[in-house]
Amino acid sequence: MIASAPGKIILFGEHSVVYGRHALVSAINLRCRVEAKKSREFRIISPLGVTSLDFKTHPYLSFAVKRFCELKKIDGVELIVKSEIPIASGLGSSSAVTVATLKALSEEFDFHMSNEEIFEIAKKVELDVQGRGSGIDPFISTFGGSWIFPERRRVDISFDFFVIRLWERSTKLMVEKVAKLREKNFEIVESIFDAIDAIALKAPESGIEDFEELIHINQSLLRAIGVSSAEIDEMISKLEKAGFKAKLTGAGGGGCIFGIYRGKRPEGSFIVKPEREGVRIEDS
């Protein structure tokens, strides 16, 4: 059984969505394909490598499987991973990977979960992995479409983006340093929170001007607790020279950065589109 579900793209409230701000995050169409086989061993194939269940290299995949056999016991599985999502980038490809896993396994096993139930299953997993998380990215990646976080309020985004991957970096470091950050200078980080608030609520009633200018601000934010670094403020001050506003999507510290796309594109991105489905089973 082979299913799939989209990455996502916070475009606004990364952080502090976390302590309970709003974000605006969108489902995208790139998508991760996981294959589910019924088995005698648990196996799993990934452009990570090919292994047994190991916490190490396949985390998510791992505990995936660990929660479904809390509820259903199987003797093993195959699962054969295929992603058009770049790995540690900020576009949601660990939970894209595990709400994936879920859907296959649960149509293997016959055991055929709704999407709450797998969006719950899901959230668990970022929690044994991360040991903290918003549930934002495994509940995108469930059910697609573009939201307002933490209401859940569907919002309609019109406009095409241009993605620039920078490097890998791991969520886990950066929601800990930011928690730090908040833990040292409680009062200012917190209050920069409430300005990303405010930016991710009034994002999906704005046009494409004041959406970029949103964009710069936002930056702007992000650098003040922590998460950009000199490289991507030079990166990011670069495009505004050439006429795009940009800024960092996802914890940071690398990842990937996007603006709105308006024709053009600069060198080395690529455009992803908003995507209104979310985990689906595939044809095989």
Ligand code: MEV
Contents of the next structure:
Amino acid sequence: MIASAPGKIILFGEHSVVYGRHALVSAINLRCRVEAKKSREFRIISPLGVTSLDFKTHPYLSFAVKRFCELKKIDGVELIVKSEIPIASGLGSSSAVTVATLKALSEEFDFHMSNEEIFEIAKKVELDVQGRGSGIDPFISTFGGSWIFPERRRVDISFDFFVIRLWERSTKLMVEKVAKLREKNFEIVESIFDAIDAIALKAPESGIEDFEELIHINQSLLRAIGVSSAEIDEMISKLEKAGFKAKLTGAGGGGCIFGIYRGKRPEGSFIVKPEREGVRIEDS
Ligand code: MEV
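Okay, that was the form predicted alone. Show me the form predicted in complex with ligand MEV next.
Starting with the chain above, the whole complex follows.
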């Protein structure tokens, strides 16, 4: 059985969403496909290598299988992963592979979980690997579309986005870094989160110019909580000089930056579009 799930772009609200604030997120038109085949052993084949269950090389896949086995005992499975989503880049490759794996397992082994059940297990997998998380990534990979999270309000995002890929980084480490800063400067960081919350809520009602202004403000606040860097700031100001507004998306520290695509895109960028469909079964 083959299942696929989309990646995502957090438009506003990364990090503050971990502490209960709102975020605006869209699924994107890049997908991860996972094929599950009954087998007598556990085998994972992906661009990261060929392994058995392996919590170092394939943490999300391995925890997804482990969590599935708690619900339905299986003796083995072969999982083949093909993904269009760049790894460790803030575009949701980890949750897309988790959600697609759970859907493929669920159908291959006649367990037929609902999307709500898939989301609940994918959230546990995220916590297994990262220790902390809002659930926004598994949510959007499961359900697709554009949403104000966590209140699950569907919104219409009519822009396409340019994305520039920086370098790989660990979501877990970036989330821990923000947690430490918050512990040390509780009131200050909480007020930054409140400001980001207001941005996420205002954005869906904003036209293109105002949306870009919010991109600029949110990026400054991400910088304030320590998830940007001198190199990233410099890149963003160069883009601003060339007429683009851009911000980090996802955990930061690298990953990707994005802005609204207005018919002209910066050198080295690619275009992503909001995607309506979440996890689905694919024809083999
Ligand atoms: C990661 O894509 C988004 C973060 O806000 C973490 C989370 O919400 O779980 C950094």
